[in-house]
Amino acid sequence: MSKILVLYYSSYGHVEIMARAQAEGAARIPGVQVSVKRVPELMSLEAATAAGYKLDQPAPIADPEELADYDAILFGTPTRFGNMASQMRNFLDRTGPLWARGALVGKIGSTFCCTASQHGGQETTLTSFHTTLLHHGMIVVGLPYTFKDLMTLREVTGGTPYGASSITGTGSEARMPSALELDMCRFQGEHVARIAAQFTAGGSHA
């Protein structure tokens, strides 16, 4: 059985939802078993409430140390300046001890992002992203175009070859990720849990 870790921060709820997706598709592999936890908040109370965070969030939060329990790793963060959030930036950078140990190597490692708008920094979020997992010696795995609606262009939506995305909007146009946009969270979920199953099939990472 491989093990399928979901992990995310979110502020207002869209990567939250993101990540419930993907774990539905990672749950559609026969042999999976998906877990669905985020990084903890780094602002305080009186400051995430001012600021509108949806802090009602059930899922558990999760600690470095156990990232080297699962076979592979989904990440979800919104969009900060086109990077990462800090608040995974930080649950990362704890994460020494395990490359030291080079506890994460052979380990599938993808993500997943959203933007306030069309060109706010998707792709350079996954590829940034990308690079801790590489320094990690993560095998790397995106969203392939055999999903096909990353083509399409019927409605603004996001989606990238580096993985899933979508758009929040802003204002009176803001809107929690579409009906497609979920459809490719969880093509990714699927894509990398089969992928997993694979190399747990196969015997243990090198």
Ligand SMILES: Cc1cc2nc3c(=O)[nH]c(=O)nc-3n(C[C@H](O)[C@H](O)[C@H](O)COP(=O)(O)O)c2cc1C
Second form
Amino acid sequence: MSKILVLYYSSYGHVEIMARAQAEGAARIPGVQVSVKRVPELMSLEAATAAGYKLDQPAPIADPEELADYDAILFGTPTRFGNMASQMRNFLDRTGPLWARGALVGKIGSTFCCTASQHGGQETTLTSFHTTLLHHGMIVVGLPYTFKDLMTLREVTGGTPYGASSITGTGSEARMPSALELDMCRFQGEHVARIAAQFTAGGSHA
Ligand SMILES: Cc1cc2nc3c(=O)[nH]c(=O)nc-3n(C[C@H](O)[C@H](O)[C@H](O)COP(=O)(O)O)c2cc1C
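Having gone through the form predicted on its own, I am curious about the other one (the form predicted in complex with this ligand); can you provide its structure?
What follows is the whole complex; the chain from before opens it.
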């Protein structure tokens, strides 16, 4: 059995919904055990409330040490100035002890994100995230073009070969992740879980 973790941060609920879709996709693979967890909030309750953050998120808070227990980890973050959110960065910066003993070497890592605007830095968020995964010796998996709607022009949508993404818009154009964006999350989750199951069947990394 392979164990998959969907680990996310979300201020306003977009990445939270994407994380659930990733988990749904991963659960399509027989024999896979999927968990959804989030990283801790760094803002004070007062500041987060004032900023309108979605505070009722049922996913439990992860501890950095537990990443070693999974065969594959799907990381989800909102984009902040073209990079991952500081809450996710801070969590990753607490994985030094895992790095020191090579605890994530040979595990699968994959990323997804959300931006406000179409060209607001999805690719930079995802590919810069990969750098950290590679330092950990993880095997980076993206979102292949066998998800045919990566090429679509029929609607405004997120979607990159580096990982699933969604666009929130703003004001009167604000939206939650679209059906298409959630489909691509499910596709990515299933893709990662299938690879993890193949790895588990073939023997774990030495
Ligand atoms: C400080 C800050 C920086 C942001 N930087 C970007 C950005 O560089 N590009 C962009 O398109 N959206 C940016 N956004 C919008 C967020 O990416 C968007 O609110 C987020 O993806 C929504 O996801 P969530 O609901 O899971 O928090 C930024 C938001 C904040 C608060």
